[in-house]
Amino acid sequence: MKLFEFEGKEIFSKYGIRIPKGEVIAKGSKARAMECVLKAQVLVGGRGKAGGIILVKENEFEKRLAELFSKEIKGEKVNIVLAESKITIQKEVYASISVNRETGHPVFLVSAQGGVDIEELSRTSPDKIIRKDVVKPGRETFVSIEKEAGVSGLADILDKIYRIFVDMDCELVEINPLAVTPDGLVAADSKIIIDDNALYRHEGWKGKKERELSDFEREATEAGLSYVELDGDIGIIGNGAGLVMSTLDLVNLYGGKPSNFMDLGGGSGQEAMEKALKILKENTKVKKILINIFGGITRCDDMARGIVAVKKTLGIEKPMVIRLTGTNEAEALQILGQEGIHATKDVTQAIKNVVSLVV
C-alpha cells in the first residue's frame, strides 16, 4: 500500500528526522495564504513534471491551489495537497531502503545525485549509485556508506530509515530528495509502500487501502472480482488467476495489448460474467474484449448465458471474441450459436483474432 507524501513525513518525523514546516489542505477546505511550495498528493509518480508541485507567492496562493485541485495527474484527480515552508537547498541526496527480490535481503541505495530518476541513473551512471545488500543492516554499515557518499549525518538517517522498514513491515522507504540545507539534512519528499499482507499488523493503515483502487477496480471488487486496470485497449475476461496470466502474457506475445486483468474466480456463473462485462463496457479505454473460459467446476453454459444477457440489456457495441472449452462447452457454443455470437475452442486463434481487429 502506497502512503501519500504527507503521510510518510509524518512517520518520518515520528522517528527523528526532519521535514519542511507544512500543512495538509483537503479539497473544499480553507487554508491560510502564503508564500510555500504547494504540492499534490497523489499516489503516482512525476508530479513534478504533471505540473503538480509549484512555487507559489502569497499574492497567487488561492488560485494556484485551485488550479491544483482542479488537476489530474495520470487519471489521480488531486483531493489534497501539501503547501510546504520553501527550504534552502544545497545539495540533493538519493536514499532509500527496499527488498532485494533475489536475496530476500533489505538493500539500501544512495545516490549524491538526488533529485533524479533513479531507475535511470542506474542506467546511466551506475557508478554513481552505492548498493548495499546486507543480512542485517548496522551501525558499521550505515557510516560505511555516509562516508563512501560523503554526506555528513547520512548514517543517523540511514538508521532512522531502516528501522522505519522493519517497523513498517515496508517493501520501500525511499527519500529524494534528501535535502542538504545549511541546518543539516531534511527530508524534502518522502515515498513509503507497506507490504499489503502485513495490512492485518497495521490497524491505522489496514482500512486505507481501497484509496489506490480506480473507480472501475472498487466496482469490481465489490462485486467479488479480481480486477487490475492496465494501459492497453482488449478488455480481458478470464476465470482463474493462472488463466488470466497466461492470457495477458499471450496478448503481449501476438502483439496486443492488455487493458486489464479481469479474473471471474473458479467456480463463477452468470452473474459474475454480467458484472465483469458491464464494467469492461463502461471503461472507455476498451474497444475490443476477449473472454477466455476453461470450464471446470466454472460451466461454459452459464458464462455463455451471461454474454447473451449483457448483449441483449446492455447492447454492447464493442466486438468481442469468445473461447471456451471445458464444462457443458457444446451447451455453451450452442447457447452462442443461437444469437449469433461466435466461440472458438482454440484459445491461440482467439488472441489472434481479437489482436487483429481493426477498431
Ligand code: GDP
Given for the second form:
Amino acid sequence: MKLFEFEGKEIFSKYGIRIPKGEVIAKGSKARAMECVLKAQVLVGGRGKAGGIILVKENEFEKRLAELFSKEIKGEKVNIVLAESKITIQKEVYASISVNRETGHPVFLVSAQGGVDIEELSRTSPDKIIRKDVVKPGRETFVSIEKEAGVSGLADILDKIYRIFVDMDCELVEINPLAVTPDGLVAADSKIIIDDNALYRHEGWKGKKERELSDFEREATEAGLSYVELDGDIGIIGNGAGLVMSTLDLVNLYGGKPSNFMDLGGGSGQEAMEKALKILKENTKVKKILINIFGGITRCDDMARGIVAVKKTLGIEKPMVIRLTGTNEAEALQILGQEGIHATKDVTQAIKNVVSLVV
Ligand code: GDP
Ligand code: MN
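Right, and the form predicted together with this ligand of this protein, after the form predicted on its own?
Below is the whole assembly, all chains and molecules, this chain first.
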C-alpha cells in the first residue's frame, strides 16, 4: 500500500528525520495564506514534472491552492494538499531502501545527484548511483555509504530509513530529494510502500488499503468480482484467475492491450456476468470486449443467456467477442449466434478477432 507524502513524513518525523514544517489541507477546508510550497497529495510519482508542486507567495496562495485542487495529476484527483514552508535546497540527494529480489537482501540506493531526474540518471549514468545490499545492518554499512556518497549526515538517515523499512514491513522507503540545507539534511519528499501481505500487522494502516481503488474497482469489489484496471482498450472477462491471466498474456502476444483483469470467480452465474459487463460498458477506456469462459460447474448456456440479457437491458454497443468451451457449449454458441454475437470455441481465433477489430 502506498502512503501519501504527508503520511510518510509523519513517520520520518517520528523516527527523528527532519522534515519541513507543513500543514495538511483537505479540499474545501480553510487554510491560512502563507508563502510556501503547495504539494498535491496523490499516490503517483513525478508530481513535480506533472504540475503538482507549486511554489507560491502569500498573496497568490488562495488562487494557486484552488488551482491545484482543480487539477488531475496523472489521472488522479487532488483531494489533499500539503502546504510546506519553503526550504533552501543546496543539493538534492536520493536515498532509498527496497528489496533486492535477486539476493533477497534489503538494498540501499543512494545518489548524491538526486531530484526529479533520478530515473534519467539511472539510465544514462548508472555508475552515479550507489547500490548496496544490507547484509549486516549496522553503523559500519551506513557509514561506508555516507563516505562513498560524500554526503555528511547520511549514515544517520540510512539508519533511520532502515528501521522504518523493517518496523513497517515496507517494500520501499524513499527520500527524493533528501535536501542538503544550511541546517543539515531535510526530507523534502517521502515515498513509502507497505507490503500488502503485512498490512494485517499494522492496525492503523490496514483499513486504508481500499483508498487505492478506482470507482469501478470499488464497485467490482462490492459485487464480489476481482477487477484490476490496466492501460489498454480491450475489456477482458473470464471465470477463474488463471484463465484470465493467460487470456491477458495471449492478448498481449497477439498485439492487443487489455484494459483490465476481471475474474467472475469459479461457479459464477448470470448475475456476475451482468455486473462485470456493466462496469466494462461504463468504463470509457474499454473499446471492445473479450469474454473467455471455461464451463465446468459454470454452464456455458447460463453465461450466454447472461450476455444476451445484459446486451439488451444495458444496450451495450461495444463490439464483443466470446469464447466459450465446456459444459453446454453447443447450446451457448447457438444462443449467442441467434443474437448475432460473435462466439467461438477456439481461444486463439477469439483473441485474434478481438485484437484485429477496428473501433
Ligand atoms: P515529486 O516530483 O513527486 O517527486 O515531488 P517532490 O516532492 O520530490 O518535489 C519535486 C521537486 O520540487 C523537488 O525535487 C525540489 O526540487 C522541488 N521542491 C519541493 N519542495 C521544495 C521546497 O520546499 N523548496 C524548494 N526550493 N524546492 C522544493
Ligand atoms: Mn520526489
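Rigid core (definition): largest C-alpha set, two forms, superposition within 1.5 Å. Positions refer to the first chain, counted from 1. Small disclaimer: the values here were computed from a predicted structure and weren't measured.
- In the core-superposed comparison between these two forms, the C-alpha atom of G16 has shifted by less than 2 angstroms.
- The rigid-core alignment places the CA of D346 less than 2 Å apart between these two forms.
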